[in-house]
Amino acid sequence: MEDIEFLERVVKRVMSSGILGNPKDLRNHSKVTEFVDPEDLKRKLDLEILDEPASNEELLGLCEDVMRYSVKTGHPMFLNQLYHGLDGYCVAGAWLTDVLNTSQSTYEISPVFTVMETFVIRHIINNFIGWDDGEGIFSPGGSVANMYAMFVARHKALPDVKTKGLRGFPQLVAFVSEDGHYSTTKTANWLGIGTDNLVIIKVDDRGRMVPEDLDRSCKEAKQQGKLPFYVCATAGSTVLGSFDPLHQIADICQKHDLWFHVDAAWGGTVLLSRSHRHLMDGVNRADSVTWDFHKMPGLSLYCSVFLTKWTGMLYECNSSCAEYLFQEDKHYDGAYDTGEKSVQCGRKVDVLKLYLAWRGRGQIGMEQLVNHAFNMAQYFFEKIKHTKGFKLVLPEFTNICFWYVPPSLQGKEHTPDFWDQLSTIAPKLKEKMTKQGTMMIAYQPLSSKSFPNFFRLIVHCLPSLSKEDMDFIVTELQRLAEDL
């Protein structure tokens, strides 16, 4: 039993590591990450596999470099991703789950969690979506349940498409916004719509999808004798976090026939907060919604769920009646083996890591971690306003965008080279606090507003995020680009 003491070991490490301690102590004591350029990362991780077996000691090493060259995800000042972790309560799920080893396919290997999951997306759909019916799976991620989004559109729009193929049908015609996310166009690859025939339309000066040019565009491609049949609208867009008009999009996907789907998974935590879910109204009127619970309320990757209002179109789709998994003469209900409504087979579990945390906390500890991140985004948002050489992008949601610009560069805003220059500063910055480790954010251009690199300062329900961490950000950098 080599193995399990092995376990034991491993985790008595994991839990004196520090890595799972208070958010304040990572913060006085520990790095957000430890860099190593890969070729020397290479070098010092002992990769490689004999013949023989290593022993726990040498494992036990390899652990111990694991931890220390990862990223600390779960450190207060890791606010690079639309993630983070950890979650006590979701961490405790993952683990309980990795060790019942079972799949979420059948009843029959997975009691307790196909009926916990059916309890949770019905949760979700009648008190936060505002469905009366409807129904939903758990899936690897919100890129690929946005991939259920679109392949479930085609099935309404064309269902002889999944015995025939596509060949002999009228050319099918998507949309999403300049800002939405690039999973859709990979679906576009996917599914064999083709991403020549994946229409982007423009959006506002905050980023949101220009309702008149989706009419536009729908009525163009009628003409060009195509069928319009999916919009993707985006509930917190990627980088700016901005919130598409639902109501509106939902008026003319009524007009013209299209599936309505809400990509909502980083902006969909707001519906559990009374103060800041109006910025998803009209999401009821939504043909299907993604909402990732590992992105803002900060849960263990993944945990995704794809939602739609049209009960049995998930089965219509998928269904292949493998008979050893869904034999019809089973000793109890076979409508409780979720299979046949995956695009998996072998499906892992992710829902009690959200049902743990969920009722852990209870719904008004969830709307008070929403409000606090609400509260530190407005908090670093008029900090930087009144802060010397921090210059605005847009403050939208919880993503606070900016430039920082040096004090070699301050006053020279109308120098012909200045953005060019100021393009570089980002890049800088990100190498220097990612090398001392003291903090990680994320930047990048924006193209469909021609904007230089800028940073993008996510905030997410991080309870133990305070004022004083959003101070510290705006003088590490200000100390880290002194000599720039």
Second form
Protein chains: 2
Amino acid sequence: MEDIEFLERVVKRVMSSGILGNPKDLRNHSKVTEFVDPEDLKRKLDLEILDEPASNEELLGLCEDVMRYSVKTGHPMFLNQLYHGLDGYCVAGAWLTDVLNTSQSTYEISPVFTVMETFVIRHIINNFIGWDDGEGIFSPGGSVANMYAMFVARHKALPDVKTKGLRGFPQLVAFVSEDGHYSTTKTANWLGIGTDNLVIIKVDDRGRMVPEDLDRSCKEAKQQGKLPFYVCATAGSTVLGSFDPLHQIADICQKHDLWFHVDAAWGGTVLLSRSHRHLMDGVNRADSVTWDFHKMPGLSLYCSVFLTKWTGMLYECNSSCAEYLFQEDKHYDGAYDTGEKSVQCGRKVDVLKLYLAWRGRGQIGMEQLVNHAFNMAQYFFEKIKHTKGFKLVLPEFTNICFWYVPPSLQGKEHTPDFWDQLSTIAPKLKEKMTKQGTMMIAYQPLSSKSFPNFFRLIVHCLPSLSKEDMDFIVTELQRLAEDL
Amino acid sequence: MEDIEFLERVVKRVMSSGILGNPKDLRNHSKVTEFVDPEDLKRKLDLEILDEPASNEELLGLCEDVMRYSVKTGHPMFLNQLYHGLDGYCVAGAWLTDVLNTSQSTYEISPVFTVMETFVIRHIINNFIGWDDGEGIFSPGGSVANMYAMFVARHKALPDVKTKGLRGFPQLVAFVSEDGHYSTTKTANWLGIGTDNLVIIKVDDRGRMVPEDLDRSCKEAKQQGKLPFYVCATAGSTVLGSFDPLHQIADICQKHDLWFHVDAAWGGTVLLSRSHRHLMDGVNRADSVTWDFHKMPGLSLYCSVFLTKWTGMLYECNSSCAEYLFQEDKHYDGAYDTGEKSVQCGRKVDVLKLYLAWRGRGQIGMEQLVNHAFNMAQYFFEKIKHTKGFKLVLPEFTNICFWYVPPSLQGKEHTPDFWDQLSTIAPKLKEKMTKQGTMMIAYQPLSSKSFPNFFRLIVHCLPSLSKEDMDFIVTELQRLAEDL
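Given the form predicted alone, corresponding form predicted in complex with another copy of the chain:
The next block holds the full complex; its first chain is the one shown before.
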């Protein structure tokens, strides 16, 4: 059992590595990233697969390299993405899932997880979304969950497309805001609707969909003889963290008979907090919702749910009656099998991670995590408002978007090439912070607002995140920008 | 750090549970499954999520229940599905992946895994598929990989569908055999082609696609003014384990200008063995291939690759230029980022599991695993050929398909209701074996052959699987059927 001995040694190494320990220790002792250029990294890693087995020593050496050159996403200074790690309850759930290695397709092979998934989805629907009825499925990421949404909506609008295809039917038209996630574009492509038939709705100065423009665009599509069928509203946009006005969008969906999807992949977690759930007022009027627990709450990928209030729709859309899996003469009620609701066949278990974290922290603990993230974001926002060099884009949700104006550009705000020059600063600062490994913050331009490159700092549900951490970000940015 | 303490205790418990130990011990000391009816299981599990945190003691008790009532898919008598567990190298890879929790979207956040995925895909393409060039992507399961295939093929046939949608174009027609996997049906639905436009091609007496019927069906579709574009051949069919004749299908694809996809989700692993790779002769002529390493080789879900010889196609189909992820002014070459090739945005790392198993066993070790599985299947086949009560359907690959005729039906093969009665036996036997938990073997009818319920026993790459195990299956079936 060489492989089991290897596993034991890897576990020992991981547990002592600090990656899983106190994030404060991680900050004191480890970089966020030890960046190496791709070609250099290829040379450093000895990846050749040989005929002969590698010894456990060699493999452990390789694992050391894997750990060394991987980004420490559980590090408090990993502020770069909408996901981060690491919740110990979640890791326990992930590890147990890995060894119990099964698929959610049937109750027979996944009894506990079938019951647990159904329970958790019902818990979310009843207590957080606010539907009386409904169903859902864990999916491999928010993009796929959003694809479920448009797919189910397409089926509801034109059920015969399942058998006949799109060709003979009116042109379907979908809507999403300028700041909506790009998965809606991918979905329009995959589902055969075409990206030209995804109408991009304007956003207001805070990045929220403008309902009047949605209404106007629907009318326009109808006038062109097309069939509007689907709106994807965004709760927590990727860059600015904006929440679309759900009630107003729901009204328009009702008026035009459109499927109302809320992409709350990023923002859904506000529903866990009584203080902040108002941001998603109106979500109970949605036909479907995407919510990624692997984003803000810090659970590991994937932990994404697709929810719809239309019980039975997932089965109706997806069932294909595979007789080798869904036999009609089972010795238990085959209605418990979830496989026919899914586009996948083998479907890895994602629910245990969420379940253990939720039970382990309790509802109160989860709420505290969310409130703490909001507080830290607020602290940071207040701080940079009064700090030289910081120029705020928007403070929405826990996305803090700002430009950093280095000393060399300070006071030159009104010179003609100020913005062009400022746009080069974020990439340069990003390169420096990445190469020094002290922190990681994403930057990007934003076409919808013609904004040149700015930073988007993401505050997550990390219980240990402190004001000192937030202060550090400020001084570290100042330090890195000194000579720019 | 309550959560980390909990994790440590879960690890200790898992390591001492026997689930990860020697499969022989698992067989001696543990059932494959401890089956409980769904409603009873709901009552046994105390799932309520409370406001207050659960103690680690409570959570550990819950984890005990999770382990107890979950199917032991690493048990040698788990012969039920196309996947099984557990390779210790793979578990180490899975666990390390979970703690390094990142996404494959960009090199910046996933440097090691980007390099490793590219390396492994190149290794597979060059050394096992036989293309000079090509690219690929790990996808969450074989069904999604097969969806990539039809999607890429659709794009190659009609690139403007990406922007304009399917509506204005000729009706696309795809082909798969009667015994092909149902994911192709789901895909025809999702991609907007329609399941009626998926033409089902006949299989021969061994379950292999009949090339003449494919040729005829293509001509027919063309005569109807439709546009045939895609053939999904199967290498290792789900039930019978048949391999379609790839060279003959390739000829027809060439003749009619069709995309030639090989769904080798189950069978691809034969390519690891010099003795058995001939089953897939002609795969080098395919345009794309699906290969699930989480099936036969016993790696944990997901470990599925989609491969295509058309380098650049995945980007061309999928890119949507999300400016917040794929900035044009990165400090490294953005061509290393794989996110634009994928339908997903966050994409969990799957490559490390495969990589460690492959390195840890060496190419020779992997080959031995495959040969051993074939040998055990052959042993079992020879054995039941001469054992009263066993009636062979087909011995293909490592799928052993057979009816078991219980004593009460033996000698009545020529009575009018023999087949009707025999059809009730597999469900009854399955119920008994599941409830006693001694083994799990799938059963199903097979419409393509009008076969009533029969067993499909799957032999996996399990190094410890022995002749004694195979003998046990025979005597256990006899014991369970005694009074039927």
